[in-house]
Structures are given as C-alpha cells and as structure tokens.
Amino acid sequence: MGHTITEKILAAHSGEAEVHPGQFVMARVDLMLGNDVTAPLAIEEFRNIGAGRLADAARVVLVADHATPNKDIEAAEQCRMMRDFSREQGVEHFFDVGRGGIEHALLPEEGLVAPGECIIGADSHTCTYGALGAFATGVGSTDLAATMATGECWLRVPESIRVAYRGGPKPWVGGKDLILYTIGKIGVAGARYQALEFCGEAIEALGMSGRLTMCNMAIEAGAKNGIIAPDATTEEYIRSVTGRSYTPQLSDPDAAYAHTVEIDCADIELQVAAPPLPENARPVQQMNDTAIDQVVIGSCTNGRIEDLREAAQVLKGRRVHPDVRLIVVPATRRVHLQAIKEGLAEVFVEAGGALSTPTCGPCLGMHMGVLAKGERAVATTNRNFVGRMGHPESEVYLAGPAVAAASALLGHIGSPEELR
C-alpha cells in the first residue's frame, strides 16, 4: 500500500521508512514561526524551560503583522519582545513593520518555504503553505517554545481526504470560492485532524494565489493541514523567489484515503459564507438583499497582488456606495508596492476606499476596521464567527475578491455582473 504526501513528508522528516495514520513521531522541523500575538508566550516559555539558546536562529521566523501598526501600549510591549528577542538570539527573519507584511503571506513570498518541507507555526492559517507542497500546521505557544528550544515537534499522522475538482469554473470563480463551497459541502468538522489533499483539473489550472488561499482555509473545515501535490506552476513560483534546492514528495497512485470528495466545478457559483461559521456558504445570487456597511478586502487569505487586481477590476472608474466603508489591505510590504506601481492604489482611493498597510488588524477585530453593533461587513479573510470582527451582535460575511468589491458599490452582497 502506497502513501499520502502528508505522510511521506511526515517520515522524511522523523526518520522513518514509512508512517501511518494515527501514529505519534517526532519531526524535525524545517521552520518554525511565531506572531506578535503568539510569540510573546512563546519566548516566556522558552525562558521558563531554560532554553538558553534557540536550536537553530536561521529556522526561527517572528512577524509583527497582528497588532500592529502597535494599536496601543500592551501591542507596542508585545512587538519590542519580539524585536529584543530576536536581536538577543540572532534571529535573521524577524520582520518588523514597514518590512514585511502578513505572515501567511509573506513566508512564501520570501521563498522561505518549499515543497516537501515540514513547518510550524503559532497561528491556525500556517496550513497556507501546503500550496507549495509542504506540510504546515498550526501549533500553541507552548509548542512553538518546544520546538525553538529543540529544533522538533510532536506530530499525530493524520488521515488524508482527497478532494477532487473535475473541470473548469466559471467567470471570476476563484480559489475562494472553491474552498467555500467546499467547507459548505463537508462542514467546518468536516476534515477534523486530516489533510485536506486537493487535486484534479481545476486544481492544475490554478494559479498560485488561489492555491494559496485554498490551503490556508483547510483550518476552516478542521483539517490538521491542507496540501496540494508540487507542479510546474509550484516549481515555477519556487524559481521565482529562491534558488534553494528542495526534495518534493508526491502522492502515491495507491495510497490510502479515508475518503474522496468530488467536486464538479460547473455547479459552483461565486459564493459567499453567511454568519457565524464558514460552512455557510450560498450562491451570491441568494444573499442579494442584505445591506451591508463595511467592506474589507486583503487578509492572509485573500490580500495577494492578484486579489487587488481583480478587485480593482470591479472598482475601476466606480465610487463605492456612500452608506459602505471599503478597507484594502495588501498582504505585504511587496504588495503594497506593486499596487502603487500598477495604478491600483490610485483606483482604490479614488474609488472611496481606505488603502491600510499590511496588517491582520480588522480579520480579528483589533483595530484598522473594528465593527460596531449592527453592522454587516463583507470580507475576503477566512473567518465569520460571532464578535470576529468586533462587537458580538456585528455579522461577517465571507467571499472573494469580486463579490467583496462589488458589494462596495452595490451597499448590499452582490456580483460583478449586477454592475453591468
């Protein structure tokens, strides 16, 4: 019997021949990476072991992005533990603000990871880098303190899903609606402690962003980590942003599944995810007529130079409705600039819109876009949960790029084809 990539990465890396679902192994980790919010426990815990020195400096990354720009004092002690740490131990990769961005976003963009690599981090969304064929999932502090101090990680094999995409989407459906849908179809426990493995034509076709933001929703549905297997579209992105070699694994063509889901992309419309949970997703066309009063396109979801060239799309030469708020946040410093230098920071301003630096800031309802009681938000970020974006009688709706723009200037969820 073959194995998954999940699990074959999960042996390369505990130096076994071959591991099994539901076996404990020890891996040793090619990166691990802690935020503002997360590291700070992290660093008391590493000091309350007495880890004098990290393992390795060079697998450490630590990103400023959620609190920040510091939206007060305890934000602002949070990051200069962080940056006295970092200096402290000689960590390499610590990004600050102004230079870097959105963690979940940023690691790839630095080639920091690559296929077959095992990496962990103190956030949920770290299943984002399974887009390039690694395996990536999120831990506590406590665990990320361990790991620092040792260089390894407990893991539990899980079981793998296979998803299944046959055939093409259609007009601006994108890698978020694939993944609604899909969280629709399964439910948020849906893939519970299991790798989500996508694959099939419409996952081929797939530009890197959208696998991207596939992968980073695996959480969404429970999954212990999302995967798509390398391609030349993944060796492609790899060239594009680092020269390291990297050893990638594959799927065998007999290996175990605890299940498979198949998903014919003809019936997937563009979709939107209605409060409190994920798993709400509906066609546009049934959430037409609610109102809304912000909208927030970016987050590590969906803030990639791609998703603000498709929203600008929408906007361009439009106004935004004047009972809407529009907040573009793009995902990294790199974004940001990109967006300037195509004119797309023009079109978001002019259009009404509120262009921020990288920051998480409104996905979780810190600052940069906190709602009040009442409102309604559409959202490119990953999460609807009561009180996400701020007080807990506010709702968030979930969607792509497209939807979330055209909401913008429609005042109420709507498509891009209603603006014609």
Given for the second form:
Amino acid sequence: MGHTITEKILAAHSGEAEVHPGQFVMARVDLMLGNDVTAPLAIEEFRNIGAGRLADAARVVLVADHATPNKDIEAAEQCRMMRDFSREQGVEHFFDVGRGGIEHALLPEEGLVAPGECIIGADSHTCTYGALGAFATGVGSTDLAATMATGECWLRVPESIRVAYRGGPKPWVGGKDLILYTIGKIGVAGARYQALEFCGEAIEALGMSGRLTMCNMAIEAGAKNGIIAPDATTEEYIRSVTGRSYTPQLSDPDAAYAHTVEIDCADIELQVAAPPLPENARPVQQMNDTAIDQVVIGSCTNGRIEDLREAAQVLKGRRVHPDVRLIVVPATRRVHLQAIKEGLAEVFVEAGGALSTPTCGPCLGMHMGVLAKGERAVATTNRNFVGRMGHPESEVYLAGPAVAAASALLGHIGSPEELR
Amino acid sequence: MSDIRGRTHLYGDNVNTDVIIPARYLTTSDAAELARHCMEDIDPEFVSKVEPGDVVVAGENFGCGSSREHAPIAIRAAGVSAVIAKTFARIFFRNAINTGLPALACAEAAASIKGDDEVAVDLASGRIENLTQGRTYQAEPFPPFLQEIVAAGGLVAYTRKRLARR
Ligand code: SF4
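Form predicted alone done, so how does the form predicted together with its partner chain look?
Now the complete complex, all chains and molecules, led by this one.
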C-alpha cells in the first residue's frame, strides 16, 4: 500500500520508514513560526521550560503583523518582547513593521518554505504553505515553545481526503471561490483532523497565488493541513524566490484516502459565504443585493499582488459607492511596493479607497477598520465568525477580490458582471 | 474517585475561539485578564455565572478557528475544570492537552447533559457522572502518547523532562 504526500513528509521528518494515519510522531521541524499575539506567550513558556537557547535560531520565524503598526501600548509591549527575544537568541528571521507583512503571505515570498518541508506555526492559517507541497499546520503557543527548545513537535498523522476538481473555472472564478464552494460542500468540520489534498485539472492550471488561497482556508473545514502536489508551477515559483535545494514528496498512485470529493468546476459560480460560518457559501447571485458598509481587500487569504490586480481591474476608473468604505491592505511590503509600481495604488486611492500598510488589523477585528454594531462588510479574508471584525452584532461576508471590489462599487453584495 | 465536580454550562456546535476570547483582548496573555472576557461574544453572562469547578459542555467542533492558546487559558482561569464536547477542533484540543485543561470527547454526554446539571468527572478513566440525571457516560480515552503529556503535567513539564534526558 502506498502513502500520501502528507504521510511521506511526516515519515521523512520522524526517522520512520513509513507512518500511518492515527500514529503519533515526534517530527523534526524545518521551520517554526510565531506572531505578535502567539509568540509572547510562547516566549514565556520557552522560559518556563528552561532550555536557555533555541535549538536552532535559523529555523525560527517571528512576524509582527497582527496588531501592527502597534495599535496601543499593550501591542507595543508584545512586539518589543519579540524584538528583544530575537536579539537575545539571534533570530534573523524576525520581521518588524515595514520589513515584512502578514506572515502567511510573507514566508513563501521570502523563500522560507519549500516542497517536502515540515512547518509548524502558532497560527491556525499556517496550513497555507501546503500550496508549495510542504506539510504545514497550526499549533498553539506552548507547542511553539517546546519546538523552539527541542526542534521537534508532536503530531498525529492525519488521514487524507482527496478533493479532485474537474474542468476549468468560469470567468472571474478563482481559488477563493473553489475553496469556499468546497467548504460549503463538506462543512466547517468536514475535514476535522484530516489532510485535504487538492488535485485535478483546475488545480494543475491554478497559479501559486490561488493555491495559497485554497490551502489557507483548509483550516476552515477543520483540516490539519491542506496540500497540493508540487509541479512545474511550484518549481517555477520556488526558483523565483530562493535558490536553495529541497526534497519534494508526491502521493503514491495507490495511496489510501479516507474518501474522495469530486467537484465539477462547471458547477462553481462566484461564491460568497454568509455569516457566521465559512460553510455558508452560496453563489453571489443569491445574495439578493445585501447592502454593505465596508469592504476589506487583503489578508493572508487574498492580499497578494494577483488579488490586488484583480480588484484594481474591477475598480479602475470607477468610484466606491458613497455608503461604503473600501480598505485595501497589501499583504506584504513587496506586494505594497509592486502595487505602487504597477499603478494599482493609484487606482485604489482614486476610487475612494483607503490603502493601508501591511497588517492583519481588520481581518481579526483588531484595528484599522473595526466594524460598529449592526454594520456589514464584504471581506476577502477567511473567517466570518460572530464579532470577527468588530462588534458581535456586525457581519462579515467572505468573497474573492472580484466580488469584494464589485460590491464596493455597487453598495451591495454583487458580482463584477453587474457593472457592465 | 472524581477529580472534577461542578455545574454545567451548555453551548452548541462550532463554538469558535473568536467568541471564547475575542481578538480585541489579545494584547495580553495574562490569564486573569483573559478570564474576565471569557465567552463574552457568545454568552456575556458567562463570567458572572461561572463558579470554580464548573464544566463547559458543547456540541461538535468545539474551539474551531484561531490557534490562540488564550482560549483554553481563559476558560481555565475563569474557573472551568473541564470541557466536555461531542468533538473538538484539533488545535484547541492540543492546546488543552498542552496547557492542562481537561478536554473530554463524548457524544453521549454532549447529547444528554442539560445546562445546570451537576456532573463529576474521573479523568483517569474518562468516566463522566451526571449527578442530576443519575446517568454515567464514558469519554474516549486519551491515546498513550497523550497520556504521557497529561501525566507529566502538560507540555512544558514534558519537554523539560525530554531535554533532561538528552
Ligand atoms: S490576515 Fe487574518 S487570518 Fe491571516 S494571519 Fe492575519 S489575522 Fe490570521
């Protein structure tokens, strides 16, 4: 019996010839990540462990992205804790304000992730890196602390679910629509504790940005990790960001899966997920012109240059609806710079949008666009839970950049087709 | 012998970490401060109702969403002695194991326990006793690997031991 890509990566990192779903392993971790919310707690626990020094400072990445640029004194203290710790322990991959961006958009772009690697992060969307053929999963702060001390992390080998996408997507339909549709089909616990392995024609044809969007939201189906087999697209992407070598893994043809979900792309319209769960995905046409107050385009899900290009294509030469506030947040400094160079920044500001420096801010209702009671937003982010972007009685509708941009112009949830 | 005894607080499916402890309070990792806002966005009364030793009971996928360990920390610091759910989201479950918040998966208990029932839990055996209804339920036992972490007193102590052996 063969093995899945996830099983093969975990076996290679725990010194086993093979591993099986349900088995617990101590995996050697290639890269570990923390942010300004989770790292301070991890640093405290690291001190409690009493290890003194990091097992390997080169494998630690710390990113100040959630409440940055520091939203208040407490946030400033948390970032200082990371900064001081990085200096003390020689953490080179500490990304401060202006030097980095949102962690999950940043790490691939910095060449810190490659196929076949095993990555943990004290952030649930660490699963994003599966797009590059890596095993990557979210853990807690204490896990990060223990991994900083030992270089290893305990993991239960997950069963894998194969999700196969047949055919090509309709116009404007992208990675976000594919994943929202999939979560709508299997539910927010549909892949609980399991690996979601995305494959099929539509995935092979999808660019790296769309793949990152899809794996980013694997956690919204409860998955341990999302993963896509590395191919020519992966190799090209890796070569554009780093020169280092890596050992890719692929699923065996006779690998065992918990089950397979078959999806025909011809069935997928532009998607919107209504609150309070990402599984409430439906075609944009069914949103019945729901009026909105704010649109956020950004986050680790859809804040890459490809996303901003798509939004700008819709917004160019038009004006944001008078009742709507548009906030555009490039995910990283490179994306921000590229958006300026390509004239996208001008499109957003000309349209009446607010262009922000990279930050998680509005995505988790922390700062830079918090919603008031009863307000409704369309966001290209990944969660629409109760109170996610602000007041518990505010609402978040999830969509891709094209729908978000079109909605900002229309004043209600709608598709770019309505603008003609 | 039961280690845990308390009244239950009942919640539904997919209770996520954003409602357990909203992001607006994440600029601290102080347990007492986090406890003051525990469950605020799903049950603003929770903090005033909860008594030391109480038990949270919920449906499917408890603790889904963000990896914030602040969630189990807030629950524990609020005085809750255990969470019983039909199923747990995986990051919440490992955070609970790592930080020493007993998390018991038991579909039968989750379906049968009502709010304000008095329950007792024996952690070693996973036996849950509903003193109000006079019923008992059996939670899924922890796999041996996890029992080791729990027995050590959480991941910090477990890791300290591993390092000492090197
Ligand atoms: S952008 Fe949102 S989902 Fe992504 S890491 Fe930041 S807070 Fe988390």
